[in-house]
Amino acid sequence: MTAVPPSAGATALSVATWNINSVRMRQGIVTRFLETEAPDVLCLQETKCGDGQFPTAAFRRIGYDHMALNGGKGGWHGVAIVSRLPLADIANRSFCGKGDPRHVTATVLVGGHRVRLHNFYVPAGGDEPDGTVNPKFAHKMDFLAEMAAWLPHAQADGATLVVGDLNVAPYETDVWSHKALIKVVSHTPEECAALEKARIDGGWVDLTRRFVPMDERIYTWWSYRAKDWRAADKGRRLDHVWATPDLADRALAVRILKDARDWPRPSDHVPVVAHFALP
């Protein structure tokens, strides 16, 4: 499908998500983004921090005065939503009873526009496929049932965006061997249909992909392990950007800012940007 082009008087709107591996480690880089990129909402996962140790101020200090955190009681997962536009309706989902924070939603008010916005970080899964023998893969494959059959109710708010490190590359142009990592947790065959389940039931349009062929290899992470990360180039595409239909026609463009990967101290995730003309 072809991109709506920008017209006059549109609302323009950019999102960003971001799995930063320790927001208050990577506050330099985080800090950085925002100022070259200047995104009006990032999303950030892995935050590893509780809510009063979130770095706020620093935040606020470049114009980023609203928040949504769930940081649970830190030190493991969290999820936050940082936004130069005003928030509304802020909440989150415990998903699978376990109450760790991996999910936060708000309403970004844009231009007259209400856009609602899930952040999700989706479990990793260990290094076993098997949920009988790995009680974190078995967590990784119960929390994609839950978000496949609780999604499609979180449409009812109209236009709609989940956004988030979801830890599946589903495609098999979202890693660099398909061969190599049909058997390694993030793209066996069990998990890649489960989370197209939960895209596909939904109605979700996967934004990336609209912009990318199907045949062009695409990832937003790379692993720590790689002594030159960029000549090896093994990749995956764990972090989505899905939109409501309606939403989805008006995107402009999604950026991987895949450089941001040589940044000091590093995350091994890099931002994805959506940028959108609202009418």
Contents of the next structure:
Amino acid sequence: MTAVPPSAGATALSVATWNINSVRMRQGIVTRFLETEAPDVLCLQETKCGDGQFPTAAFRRIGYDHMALNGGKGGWHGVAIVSRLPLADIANRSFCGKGDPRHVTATVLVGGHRVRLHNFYVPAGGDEPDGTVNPKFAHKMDFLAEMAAWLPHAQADGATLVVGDLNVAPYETDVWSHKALIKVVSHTPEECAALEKARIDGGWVDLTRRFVPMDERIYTWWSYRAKDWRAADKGRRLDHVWATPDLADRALAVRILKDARDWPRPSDHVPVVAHFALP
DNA sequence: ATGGCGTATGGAATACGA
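To test you: the structure above is the form predicted alone. What is the structure of the form predicted together with the DNA?
Now the complete complex, all chains and molecules, led by this one.
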């Protein structure tokens, strides 16, 4: 997580991603995060509320006036982009023909630049890592395959980020124990290969791993069920920031806010924040 | 130590997370 000084005249941009596990339950800590870290843009997953229930006023009160919402019918899933910079070309895509609110996209307008954002919540996949007996796992694999086929078209938009809870920890050092988790949904070879295919086929740079050496373990999620999550430290890196190569070359740092796991009534995921200096 | 927790809907008990 090195930092390179931005060149003179550069335009700063910071983008965060956070699986919030109910945005209404966590309005207090979301506000705290925005006020202390002050990212330009925050991509949320598992908002668990319909667009009419989204706490827009609370975000506007602290200067985040621009929002792209896809909460579907409320209840399950739900994604949103909250921004203090203007957003254009807001849209969302239904994957696997299911209509689940798992994707929202917008273009961030910053200092004459346009940066396209895709915010994803990939299906968790259930317990059994076998699509022939577990429809949830089959859905997850279908979703990843559709992402792999569709995302390359997103490159036509120029500088682009793909962020979100991708629900796969692709590398051995993205989990507390590769051996213990190799047959556990989120780290099976089938899922890891599918996510890697989506990344490689689109030419995306895994921005977190650009700043963290591959031999260093790094996580963004710790289960609620550990008595002492920090002591057990049985985490997984499920939340990702992918960038087009041009944008990746403008990245200064990626930070994982591990301390957010100890905030009051926390999410089981923590925020990941990417910082850029645009030319 | 794959659930010991947490949130959703609905108004108790069950679905889902990963």
